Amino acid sequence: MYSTPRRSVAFIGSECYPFVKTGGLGDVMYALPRALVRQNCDVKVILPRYKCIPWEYQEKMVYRGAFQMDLCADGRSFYVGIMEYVRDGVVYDFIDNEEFFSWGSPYTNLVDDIPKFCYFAKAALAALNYLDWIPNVIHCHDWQAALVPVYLRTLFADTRLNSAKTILTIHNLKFQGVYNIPTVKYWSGLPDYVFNKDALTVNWLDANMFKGGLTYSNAITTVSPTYAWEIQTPEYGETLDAHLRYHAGKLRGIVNGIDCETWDPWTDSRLPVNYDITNVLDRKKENKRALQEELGLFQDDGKFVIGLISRLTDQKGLDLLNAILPQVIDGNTQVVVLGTGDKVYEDSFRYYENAYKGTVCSNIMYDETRAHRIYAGADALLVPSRFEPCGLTQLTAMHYGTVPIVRETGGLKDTVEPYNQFANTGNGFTFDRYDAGLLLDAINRAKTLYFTNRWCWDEMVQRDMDKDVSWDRSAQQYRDLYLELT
């Protein structure tokens, strides 16, 4: 029995797991419905189909029929399909158009991406008034369907979906879908009083579809509250700090949580060994040997493994640990690497590996199987980020006892607590400003406790599996804001 009312949500994004994820936006499009449908709302998602999708997914589709739909400037129109799929109660319809999405990947540059994410934000909406579907709520997802609450309070305005309230949820502030006015004017084909300084226009000269998506919808979110004051500042906001400080009444930050069916290391079935609470100080060595064997690491129950899963990039502060790592390689430490990037990110992580052989492993990849025996292998992870909107990783690892050494920022800084010594509390180690000697310094402080008082480090990581980093309690957040607004 529940005691609020129930409420019906379209989420709207470009990628869902296990469709297709390029990275958190594709967890988060996919936990967050189905713990929302457990929190008594009906939730539809709705997708691009893109030719990327698995065929175990394609051939399950069910065709709920099709139309055409004007788009451009000019009237010229285009054909919309839709096609439904149902999964753990979740309803995903997917957009079916050749012309747009056919490539093979879900992004592939803004000359293309423009026109893309145009038609679809429309034809979400038109999809939703042809199926009859009129929801209380239309969440929207990044810049890629940040076109939607302006459509819907304009060219949507004399239809029943007019009735729907609009949030935008902050993913990633630094991809805002910038094109000139023109091009964005022509493919939209919004009336131009809304190409102006408020709401599209940047630089005089350019349309910024996020830019015009958070001045158009009712509320906005984004995935830490931490995140959501930084990106009030210039340090963090992308230029477009002023316009969000002039709509922070309707901002707010909601901590992301992990699928914890999928990562789960009782039941993980990727792992050499299982366990839990009650057997993790035991078991988690047998995983560290084998994750050692496995990647031709000296093979030492005494050691300290650190884990780095990540994208190799500015972004994830790894010129910090470029800086460090001859220093963090004392005898007594091992780290491992996995992940895909930058250029000189990966060409110095193979040098590493050459240079410190059996003591650095760096996988120049991603490999589903091999992040889930890292995160049940390593004593550490790290993620020095020079900004996280809320990070997933650190989250996967307290959940598999593996105690995360993090930079004080967006969401790193709302979920992990600084050990502190004297009182034996906190779940993991942190560094505040962006500096390579305090990230080592974060590192010596992990080492040194798990050294000198591994008794107090096993507190720790029990502390840590015992954590709520479930999607329930963010679920009810987001359910709580749909009613504020309904």
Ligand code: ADP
Contents of the next structure:
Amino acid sequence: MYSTPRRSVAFIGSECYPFVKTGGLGDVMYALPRALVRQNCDVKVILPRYKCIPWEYQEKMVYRGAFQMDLCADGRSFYVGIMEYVRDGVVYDFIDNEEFFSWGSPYTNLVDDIPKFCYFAKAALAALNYLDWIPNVIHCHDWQAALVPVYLRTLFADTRLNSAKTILTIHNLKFQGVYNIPTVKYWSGLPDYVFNKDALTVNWLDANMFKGGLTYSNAITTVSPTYAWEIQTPEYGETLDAHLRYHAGKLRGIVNGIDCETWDPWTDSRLPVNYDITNVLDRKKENKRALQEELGLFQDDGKFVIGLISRLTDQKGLDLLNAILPQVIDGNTQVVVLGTGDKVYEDSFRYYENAYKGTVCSNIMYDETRAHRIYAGADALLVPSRFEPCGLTQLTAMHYGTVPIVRETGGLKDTVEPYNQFANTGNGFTFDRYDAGLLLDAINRAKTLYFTNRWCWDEMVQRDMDKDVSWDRSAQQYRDLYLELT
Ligand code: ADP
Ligand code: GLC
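Alongside the form predicted on its own that was just displayed, please also present the structure of the form predicted together with this ligand.
Once more the chain from above appears, this time first in line as the rest of the complex follows.
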């Protein structure tokens, strides 16, 4: 029995694990709908049917219908197919169109992505109409779905869908979908009046799809309270801080959780040895030795192993790590990197692996299995981000008994309580200013505790495993927001 009324919600976003994932958005699009089902919500997730979705899912999709949709300003129309897949109470509707979604990855370049996500936003609403599924709430994610609220209140204003309330969640304000006004006008087919300075227009010349969505949505959320505050400042606002301050009344932060079925060290089939809070101290050592063996590192469970699992981009604070990595290597410490991204970071980590053979291992790849094994085998996990809307790797690390070392920004600040040596409390090591020396200092504080006061370290490991990082509490907050709006 549920204590709250049922609500129907359409999730619209550009990626979703296990179909396609490039970062945390994919994790959230998978885990939050599942958690909402447990909160008495009826959830449909609308995604592009990218060609790169593995065949094992493609072959299970069921055809639900197709139609032609006019899109562009000159009336040019496009095919919209709807393919459905149901899993654990969540319905996934994939928008099918080979012209837009046949690339190897979800995002390519803005020239292609602008038309692609104009099409996707409109097709998602058209598909809901076609299926005659009128949700209470339409919950959109990031710039790729930001035109949904704009379409809804303009071109779809006369449809039954217009009764739905809209939420736009900011997962990353860095990417906004900005292009010149004539191009966005042409591809979106949106009326001229949305291209004004309070909605889509920025700098007089450009259209900003994210900004338009923020204007037209009923509520804005982002993925942590601290990031909700930060993005209203020029430092983190990515030029939209004034716009967000103007809309602050409908903005709130709700931290992400992790999917504790996918991420459970007790049942995780990718781990050499499973463990829980009662045996983590011994079994983590076994995972550490297996990891060292697999990665060609010196096998010694007495070494302090630091992991980093990340997109290798400027956001993630890798210039700080690059600056101090030689000082981290001291004969008792090993560093394991897993990530892909900007060439400059890929190359520098390759260089360090070469310079410190057997001590540094750089896995320049995207590999889910390796990620699981690093979470389990490392002692600490670094997240020195320049900005971090929420961050999931520190949550997963804690759940696997791996102590996070993070910069105090965004969701990192909201989820990692700094270690207090006097009270013996906290979950990890933190530093505030974006400064390589402070990162080094945090790593050294972690090492000092690990090597000189293992008893307190071990207690922190257990505290971290005990911490609730599941989606339950946050899903409740989203459900409350849905109830508030409807
Ligand atoms: P972001 O969304 O900014 O990339 P998050 O911390 O929210 O950062 O989410 C990153 C997600 O991607 C985590 O689930 C992390 O485990 C995963 N991930 C990142 N890089 C890799 C990689 N190279 N291989 C496997 N998983 C990765
Ligand atoms: C973004 C952010 C990350 C967040 C994720 C999921 O990609 O960079 O901090 O955890 O979205 O919300």
